[in-house]
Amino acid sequence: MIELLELTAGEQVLDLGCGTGMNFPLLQDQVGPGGRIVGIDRSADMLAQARKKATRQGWDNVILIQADATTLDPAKISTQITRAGGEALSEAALTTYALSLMQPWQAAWAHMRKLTVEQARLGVLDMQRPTGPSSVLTPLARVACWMGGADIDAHPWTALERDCTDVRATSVRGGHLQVRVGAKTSDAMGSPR
């Protein structure tokens, strides 16, 4: 998904539901020291691990914010990003295995859109039941999602398909992992959908 986002050096990218910063090394490779990574997660423990990772690697371009993506105030978050030395809005945003954990995930998606510039590149990586021959693994996938608190039937990438243009899609592991990347669009009134 990160490759499909086609990030460039110097850009600011939002990682919604960043957890321990698992995506940070790949994002750093793309945006470089002149870019910024904004990580938002509701878990203080996860953010502490992400902060340690950034400190250990010497990444001083990482901004971490503790917030629940479903209830956050985008204006307040934009102010926090600006105060931390970043731009208020990001040129790209992604969420990895996170939206299916959030209730209601649609609110988190709307907030992610509001924290990005017009025509931002957005990416969603999440899970569904395996398909085709891999569907025999559905019971295992359902248990794994249930144990992790994810809704295997959420299909949050459908919001990206609805709200973006130039959508690129791929899947792996027998369709269990779904990836979507696209360019954010606006509604007829000129405001983000």
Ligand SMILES: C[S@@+](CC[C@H](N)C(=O)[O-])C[C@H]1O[C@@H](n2cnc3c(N)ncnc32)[C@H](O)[C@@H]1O
Second form
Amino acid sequence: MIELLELTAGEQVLDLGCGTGMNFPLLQDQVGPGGRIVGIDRSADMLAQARKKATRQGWDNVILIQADATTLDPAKISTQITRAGGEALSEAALTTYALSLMQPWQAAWAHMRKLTVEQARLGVLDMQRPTGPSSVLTPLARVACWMGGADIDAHPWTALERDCTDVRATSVRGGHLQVRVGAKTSDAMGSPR
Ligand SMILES: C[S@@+](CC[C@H](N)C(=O)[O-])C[C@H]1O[C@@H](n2cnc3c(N)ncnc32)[C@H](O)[C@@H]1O
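For comparison with the form predicted alone, kindly provide the form predicted in complex with the named molecule.
All chains and molecules follow, beginning with the one already shown.
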């Protein structure tokens, strides 16, 4: 999914529900030291691990913010991430294995859009019940999602399909992992919020 986001050096990318920063090494490869990663997560423990990772790697371009993605105030977050030129919004944003844990995930999706520039590239990676021959693994997938607190039937990528253009889709693990990347349409073109 990170490849599909087509990040370029110097861009700011938002990772919503970033957890321990598992995506950060791949994101760093793309945006480089002149870019920035903004990680938002509600868990202080997860962010502490992400912070350790950034420190260990010597990344000084990682901004970590503790906030509930469903209730955060985008204006307040923006003041925490305003760049030298005055721009706070990110050129791209992704959320991996996270929206399906958020209640209601639609609010988090709306905030992700609000924290990005017009026509930003947005990416969602999340889980569903495996399909086709892999559907025999559905009980396993359901237990794994339940244990992780995820709603396997949330299908949050459907919001991206609705609110973005140039949507690219892929899936792995028998359809269990669904990936969507697209370009954000303006609020006027997307669904009202
Ligand atoms: C399964 S982890 C995925 C972490 C990371 N995105 C990854 O791919 O490794 C889900 C993350 O979402 C965070 N999370 C869940 N609900 C949240 C919410 N309402 N607001 C912000 N973060 C939330 C959790 O704290 C956790 O770090």
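Positions refer to the first chain, counted from 1. This structure is a prediction, so every number in the text was calculated from the model and none was measured. Between two forms, the rigid core is defined as the largest C-alpha subset superposing within 1.5 Å.
Annotation: Cα of Pro104 displaced by less than 2 Å between these two forms, core superposition. If you fit the rigid core between these two forms, you'll see the Cα of Ala75 move by less than 2 angstroms.
With the core held fixed between these two forms, Glu87 has its Cα displaced by at least 2 Å.
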